[in-house]
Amino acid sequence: MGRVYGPLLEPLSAGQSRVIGQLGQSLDGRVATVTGQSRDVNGAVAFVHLHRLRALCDAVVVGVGTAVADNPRLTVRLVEGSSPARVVIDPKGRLPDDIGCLQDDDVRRLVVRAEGQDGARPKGVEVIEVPCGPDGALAPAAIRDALAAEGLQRLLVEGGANTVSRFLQAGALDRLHVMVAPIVIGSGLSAFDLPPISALSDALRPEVTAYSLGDGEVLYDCAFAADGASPA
């Protein structure tokens, strides 16, 4: 598994990134059902292997969304490690200050808005404001350029699949981790919500490997190029 997290520790110079995005689904293709139930798609071994994503990387980064429909606590449980800096990517101020990942444990903890927006956060949060695209959404380049200017070098965009498929659409992904269960939902919130293509050749192309890591539970770890293509 050193082929793995080998690339999460190679060296970076100073203003660099890593970005490694992580999904867990269904075989067909699922997050969650139509209710919104997530939690137990993936088995324990997907856990431990986002754990120790976690333990890799200098922050872990989640959306707004995902921040207030699930309240994870993004820390490092289940493997050795420190836990990462948590970062939410909040364009409009919805994340409440009670919210589990923003509470004090000595670990840094940072909110990512739009530039102009008011509003204080708890004291040792930090804000971090970028510009909003044409879209009024926050650019994934810019969130990356940020969080690097703040030491924050190698970022794991854990999710939701909303957020995954932003960074993912804007190129700003190194590597993306797909864990698929041995399991299938039916209908329900898809992995990816990407624009349409027409045609095959639009189609990014990853250099992948496959694992399969107990349970029944396999990993795609796909390699991107700069531009989004295969890096073949």
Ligand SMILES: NC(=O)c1ccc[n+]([C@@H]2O[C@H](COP(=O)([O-])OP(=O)(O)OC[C@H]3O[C@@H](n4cnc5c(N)ncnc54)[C@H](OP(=O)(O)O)[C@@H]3O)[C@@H](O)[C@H]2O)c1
Second form
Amino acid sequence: MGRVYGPLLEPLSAGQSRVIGQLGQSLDGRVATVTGQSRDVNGAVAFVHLHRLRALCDAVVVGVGTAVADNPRLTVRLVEGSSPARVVIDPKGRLPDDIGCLQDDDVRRLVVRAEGQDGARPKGVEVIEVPCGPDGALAPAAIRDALAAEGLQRLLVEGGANTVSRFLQAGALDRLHVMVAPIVIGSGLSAFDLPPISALSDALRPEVTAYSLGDGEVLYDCAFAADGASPA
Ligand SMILES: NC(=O)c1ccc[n+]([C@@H]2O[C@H](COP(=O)([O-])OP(=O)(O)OC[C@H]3O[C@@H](n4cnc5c(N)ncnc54)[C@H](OP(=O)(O)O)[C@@H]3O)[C@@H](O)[C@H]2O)c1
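Please could you give me the other form, the form predicted in complex with this ligand, since above is the form predicted alone?
Zooming out: every chain and molecule, the one shown earlier first.
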């Protein structure tokens, strides 16, 4: 398992980033039930792995959907190490100020929003503005670069499916950790939401190493090249 963390620790020069996405899913590719419940998709070892990833990164990034649905703490509690900065991508400013991850615990807290959005955030919460496309999307590469400019070079994009899929589609993920739990949810939120392809030759084919986490749970460590395809 130690090998899985090596790529995250490689030295980076100023302005460079390393972005890792993570998703915990069922055998049938669901990250949550139809009611949005996702906390116990994966087991205890997967949680330890997630906390280790947090401890190795400068910032943990979630979409506003996850922040609102789960009210996650996004701190490091199950392994040694410091909690990373917490970043919520909230283009339209719908994240409530009293949400847990914005509360002051001496860790940096940042909100990424569309350029030109009004509205103050609680004292100490940093606001990063990123240009917004006509479809309301913030380019993942622009988010990554803006965070790198803030000294946050190693990013864990922790969810949800929508946010991870946007980074994946944009070729802005270096690695993706997919933890597959031996359960079938049957319906609910899919892990990936990408544009349709008609030919399997167009499927993304990352370089993959699989690790058993015990109890039938498997971690797929997927390496992507900068363009989102398989590495050379
Ligand atoms: N199993 C797991 O590993 C896991 C992990 C995390 C979360 N979850 C579950 O996933 C669910 C929430 O996930 P989700 O996919 O619905 O939402 P999400 O990815 O957490 O948030 C999506 C929202 O974030 C904003 N956003 C993110 N990136 C953006 C970008 N590049 N440009 C513009 N807007 C961007 C948009 O906000 P607006 O809608 O305001 O435009 C978008 O609708 C919850 O049920 C949670 O429990 C599961």
